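One chain is shown next in structure tokens, namely the form predicted alone.
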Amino acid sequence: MSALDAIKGNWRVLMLVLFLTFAVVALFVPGGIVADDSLAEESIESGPTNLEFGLSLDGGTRIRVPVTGMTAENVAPDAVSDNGEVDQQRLDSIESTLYQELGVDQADATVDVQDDGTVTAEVFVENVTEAEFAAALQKANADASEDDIRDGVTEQTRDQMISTIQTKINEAGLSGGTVYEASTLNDEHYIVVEVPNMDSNELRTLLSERGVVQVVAYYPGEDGNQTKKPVLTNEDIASVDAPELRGEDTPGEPYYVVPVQVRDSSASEFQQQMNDLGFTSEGVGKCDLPEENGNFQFGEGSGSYCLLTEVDNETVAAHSMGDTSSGGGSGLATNMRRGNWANDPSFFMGAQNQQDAQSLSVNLRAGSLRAPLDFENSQIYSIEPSHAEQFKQYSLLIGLLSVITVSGVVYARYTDTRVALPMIVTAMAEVVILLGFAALIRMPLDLSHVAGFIAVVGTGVDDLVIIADEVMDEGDVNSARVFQSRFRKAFWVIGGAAATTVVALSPLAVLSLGDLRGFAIITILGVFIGVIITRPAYGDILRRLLTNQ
């Protein structure tokens, strides 16, 4: 037999070997076969495999929380023409009226065009009633009454929040964290956040911070009193680098800064504002705002020129601009005064300590949450790492027991190692491929997934028994043609069973039913891997052993 004929006759076995090789690489080679392993770097270095573990097997917290807000839908049909052209001026006018009538910040109300072309208005604060919201919309000549207001936010807002929270978790270095949406039959929507190795208080603190960052100019006004004026926001920042420690070799305490790059479209205006307000002339080095227990005393410090860093309207740092000639910093004031800073618009945002700097960096990278989360109606599930370690050990023990039990039953049934041993090896190969796939996509494994793996072993061996029985029960196999005929008959049976399993478990895999979803996903993946890869390969192995062809 030529090499080409050997490949043609055993391509199913070769495909099994190929998938096994990829699975082993994905499982055990640091970084696996995915080039970007930045999100899984910690787990790769700390464990012998590239597997990620979820809450049940690694400890951590899951929080299920609704979004604070009210929505009025289809409030301004006149703002979108029949050809899809949007009257942005009309939308901005409604938004401005909402700010004024409801007395809310710009971040707490929005008017947007949805994917279906309708215009929705949303308010993200708790102290506004439906009647007040409707009255504000009517003041803006919008078509809305109190009956048109509903609790909750739009799908567009929820999607943006999920994306922002996922970025926050990734930027905070919390490998394995996931964020998704869950809905009830009453059309109530929740955001579910799962983070391994983090207790409930830490996670709640991370999510409570909405992350609205702005740089505020604090300077003497025309009337002599100190004045505040926002000069930069999250949207004006183009890129953010990791926090840096400064001042280690100079007198005074070291401090942390976050290097940022301002968007070109905002740089010139920011530079002009700093020059006009006096920050680059009489205000150079003049920030003497008193601080007490981490809180800045704004009633004092008259004559100060400070750039304040505010997160969610709370001042976390206050700094003055330095001049090159005075040796105070990087010479930001000098470059702005000369007008060449806007050509390379980068500077440092200050922070009082490393934690504030890290939090500021995460908020700038992830952006701000579009709406706050309603923690009063949240559900929190948390498990200690020590308990999770026990579950991990028990899961490994149960897996080994299931393999030993299945192997014993298979051997007792056939008492023929030619049939039983390939059957056991093929079933185990199915689990290895599945584990490799989980490592490849960074799937955080949980107890529900362990149950799915055990179900895969059971259904896999069951299908292999059907193949062996169908091939051998009708007498000796004396030719490859006879084998193929009986094998095809068996394959129709297991194919039909696999289709039934997939159809039955699909609703669990699609709907938000908690841990049942993980069980369904692993079982369905195992069924597909078995039908496409392992069971045809077992057929080739059995043919070779029974017919020597």
Contents of the next structure:
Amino acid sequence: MSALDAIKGNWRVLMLVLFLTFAVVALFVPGGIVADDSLAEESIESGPTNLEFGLSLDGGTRIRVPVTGMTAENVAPDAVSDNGEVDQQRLDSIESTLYQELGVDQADATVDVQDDGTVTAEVFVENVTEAEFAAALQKANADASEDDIRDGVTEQTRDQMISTIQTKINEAGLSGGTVYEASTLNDEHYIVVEVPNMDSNELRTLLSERGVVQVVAYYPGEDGNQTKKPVLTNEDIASVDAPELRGEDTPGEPYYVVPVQVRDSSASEFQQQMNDLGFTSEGVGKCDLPEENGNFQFGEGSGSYCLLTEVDNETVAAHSMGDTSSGGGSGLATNMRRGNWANDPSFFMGAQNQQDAQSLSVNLRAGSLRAPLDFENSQIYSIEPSHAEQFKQYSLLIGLLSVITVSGVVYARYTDTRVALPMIVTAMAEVVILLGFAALIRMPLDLSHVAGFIAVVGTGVDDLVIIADEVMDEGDVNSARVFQSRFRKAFWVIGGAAATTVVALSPLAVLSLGDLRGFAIITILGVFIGVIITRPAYGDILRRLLTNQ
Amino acid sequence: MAYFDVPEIDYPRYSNRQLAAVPLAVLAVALLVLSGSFLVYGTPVPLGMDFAGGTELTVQTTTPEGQIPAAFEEQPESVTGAGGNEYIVRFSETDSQTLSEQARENLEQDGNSELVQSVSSTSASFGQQSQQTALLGLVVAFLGMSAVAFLLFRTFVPSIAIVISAFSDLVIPLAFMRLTGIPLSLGTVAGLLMLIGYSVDSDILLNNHILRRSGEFYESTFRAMQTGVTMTITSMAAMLVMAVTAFVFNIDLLQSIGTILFVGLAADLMNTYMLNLSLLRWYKFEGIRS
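Return the form predicted together with the partner chain of this protein as a structure block, the form predicted alone having already been given.
The complete assembly is shown below, putting the previous chain first.
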């Protein structure tokens, strides 16, 4: 037999060997087939293989949560002209009518032009009814009845929230966190946040913080009573630097500040307001708002001129403006009074402690969440890394035990090593190839995938049994032709069985039923690898063993 | 090592009616259990946390099992030991934050390990959505499987025989779940879907041997059985091992998939070689050929 014939005659086995080699390389060679050094380093740290593990085997938290809010679509066709020009004044007027009529914060109602050129109004609070929303829109001369209002928010809002949450997670120093959107059959959408190494309460706290940062002027109004007036919001901030410690060598407690740069567009207005309200004249250095257990006592300390830092309507710090900076140069008040602050509009936002400063900085950088998340209707899964590690070991053990059991049964049935041994080896090869594939595409493995692997061993061996029985049917195989014909017959059944398994599991691979998607994907992949690569190869091996050719 | 052989059953002794009576009776009982349960409880099978909503905490604590409920303001639905000092505490309440805080405050920490090892919580509305999705998944899977069966054999009786026996393969484990109190979870749904795939294998094999091969009816039947029974027993053994070890290690997902598949495959043995076979025999010898 020439070399070419040998290849021709055994190409199925060669394919199997080829795939196995690829799988082993993908699994064990650091960096795998994708020779990327950055990934290689990571995998050396994480374990002996290139396999990636998901939450249930590695620890961490996943939250699936919908966004609070309702939406009225196409409310003001008049605000956008045919050539795409937007009447911003009209949008603003609808928006401010909504604030007034519904009594909600500025952050909780918005009117925006969507990508398709329609105008959408959204309200992000729970205690407003559809009827109230519709009535408020009508007050604003917008085109909306109660029936036009649906639950949920717009895609634009969700996309923005996803990128905000992603930034928040990155800023909080959590690597490997992912945020994505998922939808249900009845077109409800929710946001899925997955973070390794964080417990559920921490993540929930991070996500439930809306992060609306405001700088509020607190000053004696015209009637002599203290008045609050918002002067800057997240949107006015251009850039943020890392928090710094201040006041270590001055009397009083040290405090933290977050250096920020105000947008040029807002700077002169802010400067003007500070001058008008007296912060840069009679109010310089005058902030004596009493504080108890971290809560500021408003109503006392009259005559104060404080710049309050508010996060989600809670005051986290109160400071006055000074005439000299801590470095000894001219202070904020001086520069503003002279009118040259707006040329280099940077200042410091105060915070009580390092943690507040850190979260203030995260909130400023990530921006505020456009809408709150509805934790009442959420799904949370969280597992400690040590516990997950146990699951990992147990899964390996369960997998091994299943393979041993299957081998035992197969051997007991055939009592012929020539038939049973290649069967077991082939079934295991299938799992190795599948694992290699998972490592190659860096699919994070979860418990559900483990179940999938065991199911694959099950179906795989089923098919091998069909092949073995068919091939050995009616006595010994004495020619390659007989073998081929029997093998083809066996394949008809295997193909039919494979088709039903794929059809039965594909809804699960598409539908969002959480954990089950992994199970379905692995099983379907396993069936394909089996039908295309491993099972034909088993036929070849069996033929060689039984016919000596 | 003990080895097993597939016994040859003396089929000619039994009439089609007799053969079909047993699996049909079991199917009827199963349907009765499910409909009765639907009337009494509102659902054919008990719904687990994934579908009904609720919270499950895995805690590691030196507090004795009996005193664990006292740590929570909400009365837990159940507390199960999970080996060592680990316990799984289930609530119908969905405020996982408060519950895990109560656990951290009121239970005794076991050495240095985290008190709350794992939290999982599903809101009722989320569970409702999952229910619909899972139901849709099962229906689509079943219809898809039926379509494949009809495409493969293109004749009514053999195809419908596969569909009926697959239906029974699903209904029997569901009734088993009701009787033993196994709740419907994502894991059991996966088991049921997998069952559709698994159970059809031996039916296709049987139909194929009888309809598409030369050879006498009982001879073909026996050969199909040899292969089919081996296949099913192998899978059952794998699932039994998975269910038992996952039970020992307390891995719910794997335990439910294993249990459901084991019971379903056992039902499949009966359905394939009694129900499907009797229909085929009737079709082959008495049925009107199309």
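For clarity, every value in this text was computed on a predicted model and none was experimentally measured. C-alpha atoms forming the largest set that superposes within 1.5 Å between two forms make up the rigid core. Positions refer to the first chain, counted from 1.
Legend entry - Chain position at the hinge linking the two rigid parts, options Ala439, Gly60, Ala121, Leu464, forms compared between these two forms: Hinge located at Gly60.
Inset, instruction - Report the hinge rotation between these two forms as a whole number of degrees, treating the chain as two rigid parts and superposing on C-alpha atoms. - result: The computed domain rotation is 28 degrees.
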